[in-house]
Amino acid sequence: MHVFVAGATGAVGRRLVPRLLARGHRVTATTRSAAKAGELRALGADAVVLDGLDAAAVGQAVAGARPDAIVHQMTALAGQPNLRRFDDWFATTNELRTQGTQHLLAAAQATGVERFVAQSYTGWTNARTGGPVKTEDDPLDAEPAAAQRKTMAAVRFLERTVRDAPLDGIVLRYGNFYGPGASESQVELVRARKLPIIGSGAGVWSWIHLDDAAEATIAALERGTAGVYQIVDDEPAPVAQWLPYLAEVLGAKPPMRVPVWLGRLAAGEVAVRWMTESRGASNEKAKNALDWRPGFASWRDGFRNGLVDAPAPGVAS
């Protein structure tokens, strides 16, 4: 098929790109860099310089390629993260996944797209109550911490947009992702003891390999149907086992250990929460609806071959 990609180098973005080439797609590339649509083209792929927040832009690109599918990993996350004004880091991720999303939707439906798989998120999002491993018909989290409450209302505007659009309208919730051109930032701060392990580290996260978000895109693509798929990996783990586990593979000292009240002193409402009362992801209607399996089955084998620049010291599963 012919899939329009608007955000092909982001992350996941500039994973996809190159695996739809490869199984015989026809791919235009969206990109706001002039240098890195030469990137794209070199792949293969017909490219596009576009503004995901110009209307009229999304829509004469996507008249002038018309696609039978498009895929929206438009992000724009910029500089260090920064979880005590969550919202203002993700100001332009949000606006991408509202205006972006209806203006991506409304070019679909103008030019007879019928299939169109939108990037969103599963982990901090998760009500904090019940058990510890969420599925896709459990509700999201109905009080988010403050600075994170725009971030919310976004994810749930995406999701609520797709599903109700009048085309086969796909949702991927991917879960954490680590890889190269993810796991970097954590890394360092790992290896500095930077990233302390809250209160009893009780919240629980669900992990995905970047390689592994492409090829689960991909099925979506070419096997889903309308909904919402979580994509992680079999393993939801609680932070007390993954983040020491983690600092051994790198080679770093153990995590330190801190109190709620320091951690909140000195992190902020969101960084407690994620640490303490965070919900997992299942990945089984994912596995079983789009014959898709995550190439790193867990974060272990994950974290010990799939780091961005860490070597594998033979740690134990």
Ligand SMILES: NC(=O)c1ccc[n+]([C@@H]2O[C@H](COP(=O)([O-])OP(=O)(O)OC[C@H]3O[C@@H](n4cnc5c(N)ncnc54)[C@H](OP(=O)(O)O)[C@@H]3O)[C@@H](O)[C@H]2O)c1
Contents of the next structure:
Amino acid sequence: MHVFVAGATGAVGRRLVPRLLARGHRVTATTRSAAKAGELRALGADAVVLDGLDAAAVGQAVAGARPDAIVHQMTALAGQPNLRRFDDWFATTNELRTQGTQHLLAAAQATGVERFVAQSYTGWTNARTGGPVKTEDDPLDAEPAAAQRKTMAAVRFLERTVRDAPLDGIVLRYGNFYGPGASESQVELVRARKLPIIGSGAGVWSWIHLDDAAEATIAALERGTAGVYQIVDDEPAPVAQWLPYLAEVLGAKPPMRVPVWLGRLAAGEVAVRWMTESRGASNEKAKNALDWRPGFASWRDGFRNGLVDAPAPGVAS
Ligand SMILES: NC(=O)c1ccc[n+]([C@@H]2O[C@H](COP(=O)([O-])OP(=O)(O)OC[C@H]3O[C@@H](n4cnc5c(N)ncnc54)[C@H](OP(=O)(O)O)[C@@H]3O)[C@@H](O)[C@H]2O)c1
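Just the form predicted on its own so far, so send over the form predicted together with this ligand.
Shown next: the complete complex, the earlier chain at its head.
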């Protein structure tokens, strides 16, 4: 298969491109940087320097490559997180999820591409009512925090647009990433005891190692049919479980605990919701339909053995 990977140098792309090549697929890989294009070529991919928000350039790049499938992994999250101004932090990512998706889909249809796989997310986007673990059929949060409304709208737009497109449109809702390139800032916070448990810590998170996210993406490309799939590990867990465990694995002191009012004052509503009300995700559909299993079935093993020095080769970030 000839796969066009838009956003080939990000957290997933760096692991996806070498794996696709190793499986005998041809890869056209995009980045905005000429230097990173050289690195992608060195791996064996055809590289294209591309701004995903430039409709004409996207159209030309896809028409020039004539791929069988497109994978949309473009986000713009490498900067400093800002939970209080979440929609500002995600502004470019939201454009990549709306306009960027439209540009790629238009190019796909113009060129006769049959399969389209797009990155989405599962976590704070889930409805904060009912049971702790959600399936693809459960509703998303109808009342996101005020700071996350635009980001939620962009997620909904991406999922709807890909699902409704007249080709095999596959949405992969990845859980919270961990692994080299995804965990460094969080590890630093935990080591410095700057990531406290807010309130009960009953918010449930689903995690996924970056290598497992890449493998699931290949499974979707090779075996997936149109639809939404949650790509998470087997053990959704409350913050009150995984955060002290992560501290222990890192040899750090246990996380502080702060009451909700103080958490809200210090970190804002988004952080409070994440720690107290989040819902996890089921991976049953992905396991059954994609014949995929996470290599790290639980974050317990993954935090211990997968935070650093992943064996897979990749492009330097
Ligand atoms: N589910 C999750 O938990 C989740 C999801 C996504 C990201 N994250 C985290 O966010 C952090 C940053 O993510 P990341 O490493 O993937 O980096 P990123 O800065 O979000 O970039 C991702 C990809 O998008 C490309 N890109 C960015 N803007 C673009 C544009 N205008 N046009 C075309 N391509 C564009 C980047 O390519 P170039 O910069 O080379 O052009 C890169 O290949 C990581 O810690 C990651 O784990 C977490």
